[in-house]
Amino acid sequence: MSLTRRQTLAILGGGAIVAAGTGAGAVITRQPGGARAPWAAAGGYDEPRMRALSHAILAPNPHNRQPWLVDLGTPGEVTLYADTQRLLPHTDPHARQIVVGLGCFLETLRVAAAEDGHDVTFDLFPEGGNPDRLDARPVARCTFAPGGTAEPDLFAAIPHRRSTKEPYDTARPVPSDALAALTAAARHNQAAATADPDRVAALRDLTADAFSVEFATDRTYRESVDLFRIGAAEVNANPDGIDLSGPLFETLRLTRLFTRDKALDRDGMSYARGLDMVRANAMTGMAYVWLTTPGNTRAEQIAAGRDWMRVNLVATALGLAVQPMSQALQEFPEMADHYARAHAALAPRGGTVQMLGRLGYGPRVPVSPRWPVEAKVIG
C-alpha cells in the first residue's frame, strides 16, 4: 500500500508524542515564522527595486537554493548573480536547474515592477557564461524604465504560489481548458501538457522510477539530505533547503526518531518510508506540463524559467496544484537512461526539455522559507 505524507510521518511518529515528555508540547507546536516572514512583507518597500526584489525571492527555485544575489550599486538598475555557494553540483552538474531558477526569479522581479508602473530589460550574461558552470560573473543586468504591462492576474498569484508536494485527489481530472491556458502563459519557449491517460499513467512511471534512482545514487540523496532543516529552530536558521517542520517533525526530532543520519541509513524505516512517500506522491499526477528549448543555452535556460513562473501563476490562478518533477531531467550519469526516456516521450523531435511539472488538486500548503530580500543584496 503506498503510503502518503501525513500517513508515513504518523508511523514513523507512533507514539512518540507521548515519549517527548510533557512541556514539549510548547516546542511541538511551533512553527518557522521568521522564516517565513519575506512572503508578508512582499511590496512593503518604498523604493521601487526593492519593491520588486521582495516579490522575486518568492520564486520557486531547486531545492529551495535562492542562488540569488543582487547589486543596486547602480541607479535604476539590479545586476543579478548567481550564489556560488547554493549550487547542486551532484543532481544538477551543469547547474542548469539552478539558471532555470533563476529565469523564475527575473520573472517576478518583471511582473511585479509591472505592476508598479515600471518595464524591466534584462542583458542576460553581459560579460560572458559557461555552459558547464556558473561563476562570478553577472546572470543579467535589469534596467527598470517607466511603463511596462501590468498583468494583474499573475501578479496577484504570487504570495498564493505554491510547489504542492503532497498527494493530489486522483478523482478530481484536470479539465482540457486549463491545460490550454497554461501553455498559452507560455511567451518564450515550446510548451506542452497532456491529460491522456496513457501518457499520464506513463510519465507518473518515469517520474516515481527517477525518484528511485536519485534515492539510490549516494552523492545526489545525500545532497537532499544535507539540506534537510529538521524542526522550526533550523529552518529559522537557515531558510532554505528543505523544509521539514511541523508538529510531527518536531516530535521526530526530540525522540531522535527522524535525523539526518537515520535518513541515510538505507535499511532504516526513514529511508524507505521517504522513497515510499515521492513514489506515491508522483503516482497521482493528473496531467503534466513542460517546457522544451531548442538548445541549451544559458539564455534558453533563463528563458525557460521564465516561462516555468509563468505557467505556476496561471496555474495558481486557476485553482491548480504544481510540483516540479525535474529528476528524470537531472544530467547526473546514473539518469541517463531516463534522461533519454524523458526526451523520447516529450520532445521526440529533438531539443532539450527544461522542465515537467505534474498537476493536480491537492491540499493548501503553507509557504516555504525564504532568506528576507536585505540578505541577498550585495552592494
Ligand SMILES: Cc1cc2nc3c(=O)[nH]c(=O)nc-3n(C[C@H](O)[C@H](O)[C@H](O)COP(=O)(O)O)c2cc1C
Given for the second form:
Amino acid sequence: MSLTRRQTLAILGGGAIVAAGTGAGAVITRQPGGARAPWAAAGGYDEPRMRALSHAILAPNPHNRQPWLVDLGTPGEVTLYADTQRLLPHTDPHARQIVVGLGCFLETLRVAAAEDGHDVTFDLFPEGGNPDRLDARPVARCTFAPGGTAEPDLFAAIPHRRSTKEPYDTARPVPSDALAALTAAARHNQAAATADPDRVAALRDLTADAFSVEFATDRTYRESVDLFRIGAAEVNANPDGIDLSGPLFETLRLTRLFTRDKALDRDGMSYARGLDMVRANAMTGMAYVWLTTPGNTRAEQIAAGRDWMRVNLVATALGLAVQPMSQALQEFPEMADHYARAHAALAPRGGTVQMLGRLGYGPRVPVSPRWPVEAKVIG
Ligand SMILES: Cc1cc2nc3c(=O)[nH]c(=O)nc-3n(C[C@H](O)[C@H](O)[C@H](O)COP(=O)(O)O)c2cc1C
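Could you give the coordinates for the form predicted in complex with the named molecule, as opposed to the form predicted on its own above?
Up next: the whole complex, starting with the chain shown before.
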C-alpha cells in the first residue's frame, strides 16, 4: 500500500498528538515565519540590482540549497558565484543540477529587472569553467543597462510559484493547450510534454522507481536526511534544505518519534513511510514536461535552468502544480539503469535531459524557506 504525505503523517503522528497533550498546542502550530519572510520582502529595495536579486533568490533550486552568492562591487553589475559549500556531491556528482538551479536564478533576475526597465546580459563562466565540478570562478557576470522587455505575466507569477510535492488530483487531466503553453515558454532549448496515458504510466513508474534507488543507496539517501529541517525552530535557524515543518512534524519532533537518526534506520517506520510517501506522490503525475539540451556543457545547463524557470512560471500562471522529478536524471552509478531508461523515453535521438517535471492540479502549499538576499551578498 502506498501512502500520501498526509496519511503517513497522520499514522506517525496520531498517537503523538495525544501524547503531546494540549499544552503543546502553541508549539505544534507554529510556522517558520522568519524563513518565509524573504518572499514578502521581494521588491522592497530601492537599488535596482537588489530589487531584482530579491526576486531571484525565490528561484527553485535542488534541495533548496540556495547555492548562490553575489558580488555587487562593480556598479551596474552582479557577479554570480556558486557557493561551493552548498553542493550535493552524492546525488549531483558533477553539480549539473546546481548549475541548472543557478540558471533558474539568472532567469528570475532577468525577468524581475526587465519589469523595472533594465536589460540584463549574461557573460557565462567569464573565467572558464570545469564540467566536472564547480570552483571559485564566477558563474556569470550580469550587466544591467536601461531597456529590457517586461513579461508581466511571468513576473506576476514569481511569488506564487512553488514546487508542489503533494499528491495531484487524478480525476483532473491536464489540458493539451496548457502543455502547449508550457513548451512554448522555453526559449533556448527543446521542451516537450505529454499527457498520453501510456507515457504517463511509464513515467510514473520510472520516477517512483528512481526514488527507491535514491533511498536504497546509503550516501544519496543520507545526503537528503542530513538536510532535513524538522520543525519551525530548525527551519528558521537554517532556512534551506528540506522543510519538514507544520503541526505534525512539530509533534513528531517534540515526542522524538521522528528524528534524522530514525529516518536513517532502514527497519524503522519513518524510512518505510517516507519512501511510501514519495512513491505515492510520484504515482499521481497527470502529465510531464521535460527539457533536453544537445550536449551537457555548463552553458547548456544554465540555459536549461533559464527555460525551466519560464516553464515553471507559466505553469503557475495557469494554476498547474509542478514538481521536478530529478532522481532518474542523476549521474551516480547506482542510478545508471534509470538514467538510461529516462533518456531512451525522453530523448530517443540523443541529448541530455536536464529537467523532468510532474504536472497536475494539487493543493496550495506554503512557500519554501529562503535565506534573506542580504545573506547572499559577499561584496
Ligand atoms: C535542478 C532542480 C532539481 C530539482 N529536483 C527535485 C526533485 O528531484 N524532487 C523534488 O521534489 N524537487 C526538486 N526540485 C525542487 C526543489 O526541491 C525546490 O525548488 C526547492 O525545495 C525550493 O522550493 P520551491 O521551488 O517551492 O521554492 C528541483 C529543483 C531544481 C532547480
